[in-house]
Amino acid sequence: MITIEQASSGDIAVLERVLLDTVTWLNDKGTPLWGASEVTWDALSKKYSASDFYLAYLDGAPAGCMALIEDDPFFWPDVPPDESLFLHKLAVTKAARKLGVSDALMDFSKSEGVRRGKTTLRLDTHALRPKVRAFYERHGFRHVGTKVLLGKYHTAFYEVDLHSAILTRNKNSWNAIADSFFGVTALPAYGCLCPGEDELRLFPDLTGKAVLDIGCGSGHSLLWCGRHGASELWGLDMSDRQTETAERLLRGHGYAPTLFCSPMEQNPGLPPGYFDVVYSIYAIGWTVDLQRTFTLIASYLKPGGIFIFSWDHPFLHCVEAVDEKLVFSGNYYEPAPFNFRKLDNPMTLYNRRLCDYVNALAAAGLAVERMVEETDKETLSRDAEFSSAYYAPGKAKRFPLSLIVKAKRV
């Protein structure tokens, strides 16, 4: 298990050991990078504080480190302050190499950059080390220049757009697992252990209506809309595997959908002011820019058009099962991104508060008409054994696991 923690002054000796281990290993390989004197705290403290560093632990043992700083005038003199996060001194101990520690540190640095409100993660590296450069490029970094510093240091400069990096990772992972989610969480269902459309009746009469599905998945929600009279079925999804599946499903049932493979934060060619209903069934939480997404959705709707979405309830990420009790253990106030694995594929999501959704809707010109925070009657009426599962019925009997919102373009 790999964990990453911010260092403190009490970790200085550990940081020195991890960095010196890397120095020794590279020297033994005949590919020196830093000198031993450069990784003593006397040298490092001239540029860094202990809290600039993050330590990676593999099964509890120190296995790697890196420094993340918000200003780097020597290597990046033209970058405005507060725009970027800069990565330095990435190191992994010899014993922990090829065990995922470097990847975990890279993923963490991207998430930390987003958490701090940065748009770009930047780094510099030795220009004559092709394997190191290939590692950064595999993680989405783009080479933006090479310089010879101080007359002798061949330095390559790399940067990655943080939102684009998350979108690329999520797309690749959804392409890999799309077939396992064929028909999962689609209308008339809204989500996990919550009332469905047959009970809530949030949708208007769809006869002759143009509908747009944000995060259309395998196309089953669009199929439901078609069967309820919708005349035009449009959808988008970040995964081309999903849109291909949806196309086959809908055409196999006699419909001619218009589908786009696109992140929801971009308009792939959707007409403005065209749709009667836009909806998103358990997909809106994948956006990396909630305000941008809601603003685009509002632009697609006719005046008076309806937007309906469902997603995990914001409280869900704050509650975990501990010793057969539900414990409020998360931080509701921190809308930070987090990394996890779904069917062993890496993904990134954002924790968001209820106010984040409501305020973004209002800023986009969408007025909330109804908000549903309920558990379905069947779950509430039956006994539920205690379970540590994320979507456990025992949790749903105490608080809603899903949030459903209906809004109108004003």
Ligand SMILES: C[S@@+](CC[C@H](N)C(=O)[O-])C[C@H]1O[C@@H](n2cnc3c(N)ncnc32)[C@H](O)[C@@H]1O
Given for the second form:
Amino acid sequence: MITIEQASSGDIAVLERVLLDTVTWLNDKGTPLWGASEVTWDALSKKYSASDFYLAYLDGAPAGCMALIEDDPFFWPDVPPDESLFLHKLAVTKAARKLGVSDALMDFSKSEGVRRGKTTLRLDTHALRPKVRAFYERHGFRHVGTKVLLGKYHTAFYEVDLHSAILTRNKNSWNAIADSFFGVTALPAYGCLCPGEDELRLFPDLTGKAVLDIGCGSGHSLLWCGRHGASELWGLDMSDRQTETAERLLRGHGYAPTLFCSPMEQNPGLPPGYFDVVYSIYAIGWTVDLQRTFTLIASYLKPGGIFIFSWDHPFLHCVEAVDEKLVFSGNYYEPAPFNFRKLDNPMTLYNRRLCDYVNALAAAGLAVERMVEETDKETLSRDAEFSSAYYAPGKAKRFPLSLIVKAKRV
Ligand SMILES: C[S@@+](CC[C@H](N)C(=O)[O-])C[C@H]1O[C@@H](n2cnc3c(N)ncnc32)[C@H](O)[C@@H]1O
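After the form predicted on its own, can we look at the form predicted in complex with the ligand?
Every component of the complex follows; first up is the chain already shown.
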């Protein structure tokens, strides 16, 4: 297992060892990168503090490191302050090569950049090292320039837009798992162990109405809207596998939908002020930019139009079941995106608080009409086996697993 921890002054000797191991290995290969004297703490401490470094451990043993700093005027004199995180001194020990440590450090550096509110991760590297450059390019870095520094160091400059890096990874993973989500979580269901639309009646009469589904998945919610009289079925999803499936499903039932393959953070050509209802069933939490997404959604709605969404309740990621008890083990305030695997595909999600949703709706000009924090009656009335599952009925008996919100464009 690979873990990554921020270093402290007690880790300086370990850092020196990891870096020296890399120096020795690259020298032995005949591709020197840094001199041994450059990776002593005496030399490093002129530019870095210990807490700038992160150490990677493979099964508990130090296996790699990197430094992440917020200011780098020597290499990046023209970059505006506060915008970027700069990556330096990425190293992996010889024994840990090709075991995923450098990939884990790359993923971590992107998450850390987003956690610190940065939009861009930047790095410089030896311009004459095609393998190293290919590694960064495989991780989504874009080559933005080359310079010869101090008359002899051929340096290539790379950057990655942190939001688009997450979107690309999530899109690839959704494409890979699309078939396993055929008709999963779709209207009239809103989410996990919560009341559905048949009971809540949040939607207006859809007869003759134009509806737009954000994160339409396999198209089953749009099918429900068509069966309830909606005259125009529009949908958006960033997975081309999902939009193809939705197109097939809806056409197979005699509907002619207008579907876009696009992230919800962008307008792919949707008409402004056009829709009576915009909704999103278990997709909104995937956005990398909640405010931008809500502002776009408001712009698609007619004045007085309705927006409905469902997503995991913000408590869900904070509470786990341990030894037949529910333990509040997470941090409600932690804004860092987290990486996880869904059906063995890497994905990144953000933790958000209830106020993040409500304040973003308000700023977009969407007035909340109803908020639902309920578990369905059936789950509440039956005895629930205690289980450690993420969506466990034992949790649902104590707090809502899903949040449902209805708002109106003012
Ligand atoms: C759980 S599924 C939604 C199910 C769907 N609402 C239904 O009714 O069948 C989540 C969907 O969100 C999509 N998605 C994830 N991130 C997205 C983003 N940033 N923009 C647009 N779609 C996204 C995924 O491709 C996936 O199809």
